[in-house]
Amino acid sequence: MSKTPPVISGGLPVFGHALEMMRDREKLFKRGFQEAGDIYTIHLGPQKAAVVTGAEWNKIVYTQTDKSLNMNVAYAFLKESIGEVLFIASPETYVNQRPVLQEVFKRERMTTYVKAMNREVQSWLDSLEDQGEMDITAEMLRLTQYVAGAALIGEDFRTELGEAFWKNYGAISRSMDPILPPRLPLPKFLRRDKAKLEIKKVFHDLIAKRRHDPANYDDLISTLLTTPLKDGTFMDETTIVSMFTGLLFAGHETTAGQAAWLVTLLLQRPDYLRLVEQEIDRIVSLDTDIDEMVLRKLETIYWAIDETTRMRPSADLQIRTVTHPFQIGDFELPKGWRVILNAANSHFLPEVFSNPYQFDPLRWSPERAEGKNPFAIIGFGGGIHKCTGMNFAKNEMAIITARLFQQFELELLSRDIRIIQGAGANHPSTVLVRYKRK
C-alpha cells in the first residue's frame, strides 16, 4: 500500500496547521522541516498539503505542472482577484494566451520599458528634497506603480488611470488570501468585489479610446487588442482587464517588495555596496540613460538582486494541486491534494548555500556559482510557468538600485525590519533610512 508523507506535530482540531500558517508560514515550513526533512504534510482545514524542499523535489514539481498537477485550481484566491488569465487559468486557456505574452515581453518592447524606467525612476529621485527621511518600503511601492504605469500605459498613465486607480487596485492586492475561501461575505473580499468594479470602468474607456484611433496607441491595452490568441482569435473586453492587472501585479508589487529588501540588504552590507558603488562610478552615467548595454555590465548589482530573491523573495511559496496520484519520493500523493514549494527551506539548504542566512551576493558570482541549479530557487517559479516578466524585475530593480547610490548616501535607520505577509506579495516593514543627495 503506498503511503503519504508524515504528518507534522502542532495540528489543530478541524483547522489543522491552517492558524500557524496564517501568522508565520515560514516558522511553520522550518518546523516541518526539522521533524520530518524535505517532504511533509500539513493540514489546512480538510485539506491536505505535501509540503517539499529542495531543488530535485522542485524540479519534480515544475515539470508535473499541467500533467500530474494542476495550477489553477490552487490558486482560486487568485482567480478571484485578477480573472481567468496567466498561469491562475487552465493550461488551455494558458497555452492559448502565451503568444500575447511573448508579444507583451519581446525584446523590442523591454527596450522601450527600460526608457520608461530610467524616466520615471530619475523624476522620483528629483523630487526627493537634497537630504531628509523616507520609508524605503513606500516609496518602492509607489515608484513601481510609476514604473509599471509608464511601461504599460505610456506617459500620460496618471491621466488615463485617474488617482483613485491605485487605491482600487490596492485593495483587490491586500483580498489575496491563499488560507480563505475567497467568496466569504467578509470586508476585505467586498472591497475587492467593488474595486473590481471600479477598475473595469477605468478600462473600458480607456479600450474604448483605443478601438476609436488605434494608430495613436501602442501600449499594452493596445498590444492585448490587437494581438491574435494561439487560435486566432483576440481577446474580450473583460479577458483584457483580467490580463491587465494581472501583469501589473507580477510586474509591480512583486517588484515593490524585493527593491525595497535590496536597498536595505544593501544598507546593513556596506561592505558589498561599496562594491556595488565603485561598479556604479565606473559604469554608470549620470547624464545618459542605464540601457540595456549599461545593464549587462552591472554584474554586482545582478548577483545582489538574485541575493535579495533567495533571501527575501516576494513570492515565498507556490501551490500546485493533485490532478492524478502523484508519485514524489518514497510518497504517493493522492487526487485532490495540495503540493507546497516552499523558499524557507529550499533558499537556505547549506549544502547549496555556504552560510546560507548571510546577505553575500558573491555566492552569485562566476567563482562561486552557488545555486546554479536553476530549481534550488523558486522566487520566480520554474517549467512553463517561470515568470515571464523576470527580467522586467530585474532591470527595473538594478536601474534603481543604480541610480539611487549615485545620487544620495543612505544611512539606515529602521532595526526592527519584519517580514509582511498576507498583504499582498511579500514586503518588509517599514524601513526609514535618512538620505543625502550627493
Given for the second form:
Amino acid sequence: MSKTPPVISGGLPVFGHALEMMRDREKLFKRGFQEAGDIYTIHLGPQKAAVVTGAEWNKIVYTQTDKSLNMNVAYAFLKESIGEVLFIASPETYVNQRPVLQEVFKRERMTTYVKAMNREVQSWLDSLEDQGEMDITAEMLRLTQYVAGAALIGEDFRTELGEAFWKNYGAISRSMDPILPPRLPLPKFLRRDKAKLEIKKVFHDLIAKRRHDPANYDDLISTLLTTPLKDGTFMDETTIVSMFTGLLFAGHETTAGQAAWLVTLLLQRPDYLRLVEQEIDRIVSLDTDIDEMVLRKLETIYWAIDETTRMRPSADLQIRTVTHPFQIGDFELPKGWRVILNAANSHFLPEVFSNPYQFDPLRWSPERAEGKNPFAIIGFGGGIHKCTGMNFAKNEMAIITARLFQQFELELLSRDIRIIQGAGANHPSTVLVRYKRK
Ligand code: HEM
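For comparison with the form predicted on its own, provide the form predicted in complex with ligand HEM.
Full assembly next; the chain just shown is listed first.
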C-alpha cells in the first residue's frame, strides 16, 4: 500500500508546524530535511503539506503542475488583491490568457524594455548627490518600480499613472495575506479595496485614450487590448487592470529584493567585485546605452546574478495543491495536500554546490558549471509557469550593477543584514552604504 511521507517532529496541537513556519520557514525546512530527508510532511493547522528537496523532485512537481497539481488554490489569497489572471486563475483561464502573456514577453520587446532600463537607471544615478549615504534596499524598491513603469507603460508613465498610483499599488501589495480571510473588514483590506477602485479609474482613462487613438500607442495596455486570447475574444477592462497589477507584483518586488542582495553580496566579496569592475571597464561605455549585445558580454555580472538567485532567492518557496493523487518517490500524496518546493535545502545541497554557503559566482562559469540541471535551483520557478520575466529581471539587475559600479565607489556600512520575509518576495533588511561619485 502506498504511504504518505513521514511527519517531522515539533508539531503543536491544532497549529501543527504553522507557527514555526511563520516565524522562520528556512529553519523549519532545514530541520525537516536533517530529520527526515528529501520528502517529508508538515502540518499547517489542518492542512497537510509535503516538503520536497532536490532537482529530481522539483522537476516532477513543475512538470505535474496543471496536471495532478495546480497553483491557483494555494495562491487564492492573491485573488482578492489582483484578480483572476496568470497563475492565480484556473488552469483553463491561464491557458486562454497565455498567448497574451507570450506577446508581452516576446523577444523583440526586450529591446524596448532594455532602453527603458538604461534611461531609468541613469536618471536614478544622476539624481544622487556626489557623495552621501543611502539604503540600497529602499533605493532598489523605488528604482524597480520606475523601471517597471517605464518599460510597461512607456516614457510618460509618471504622468500617465499619476501621483497616487504607487501609493495605491502599495496598499494592494501590503494587503496580501496568506492566512487571514481576505474579506474581513480590517483596515488593510478596506484600504486595498479603495486603492483598487482608484487604480481602476486611472486605467479606465488610459484604456479609453488607447482605444481612441490606437496608432499612437505600443505599450502593455495597448498590447493587452489588441492581442486575442486563445478563444479569439479580447480581455475586458477589469482583466487588463488585473494583468497589469499582476505583472507589477510578479515583477518588481522580486527584482527589488534580489537586486539589493546582489549589490550587498558583491560588496561583501571585494575580490569578486574587482573582477566585475574590470569587466565593466573593458566592456561598458559611459556614453552609449548598454544594449543586448553588450549585456551578453557581462558574464561575471550574470554569474553573480545566478549566485544571488541561489543564495538569497526572492521567491524561496513555491506551493502547489494536489488535485489528483500524486506519486513522488515512494510516497503517494492524496488530493487536497499541498506540495512545497524550498530553496532552503535545494539551493545548498553540497553534492550539487561545492562549499554551498559561500558566495562564489564562478561556480556558474562554463568551466565549473555547477547546478547545470535546470531544476537544481527554484529561484525563477520551472516548467510551464517558469518566470516569463526572468530575462527582464536579469537584464535589469545587470544594468543596475554595471552602471552603479561604473560611476560610484561604495562602502558597505550595515553589518548585520537579515532576510526579511514578505507575503510575496524576500528582501534584505536595511543595507546602508556610503557612496562617492567616481
Ligand atoms: C528577480 C526577479 C524575479 C523573481 C525571483 C521571479 C520569480 C518567479 C517565480 C519563482 C515564478 C514561478 C512561481 C511558481 O512556480 O510558483 C515566477 C513567475 C512569473 N513571473 Fe517572475 N520573478 C522575477 C521577475 C519577474 C519580472 C521582472 C516579471 C515581469 C516583468 C515577472 C513575471 C512573472 C510572471 C508573469 C510569472 C507567471 C508565469 C506563468 O504563470 O506562466 N517576474 N516568477
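Here the rigid core means the biggest group of C-alpha atoms that line up within 1.5 Å when the two forms are laid on top of each other. This one's a predicted model, so the numbers in the text were calculated from it and none came from an experiment. Positions refer to the first chain, counted from 1.
Review point. Does D193 show a Cα shift reaching 2 Å between the two forms after rigid-core superposition?
Key: For D193, whose C-alpha is compared between the two forms after core superposition, the shift is 2 Å or more.
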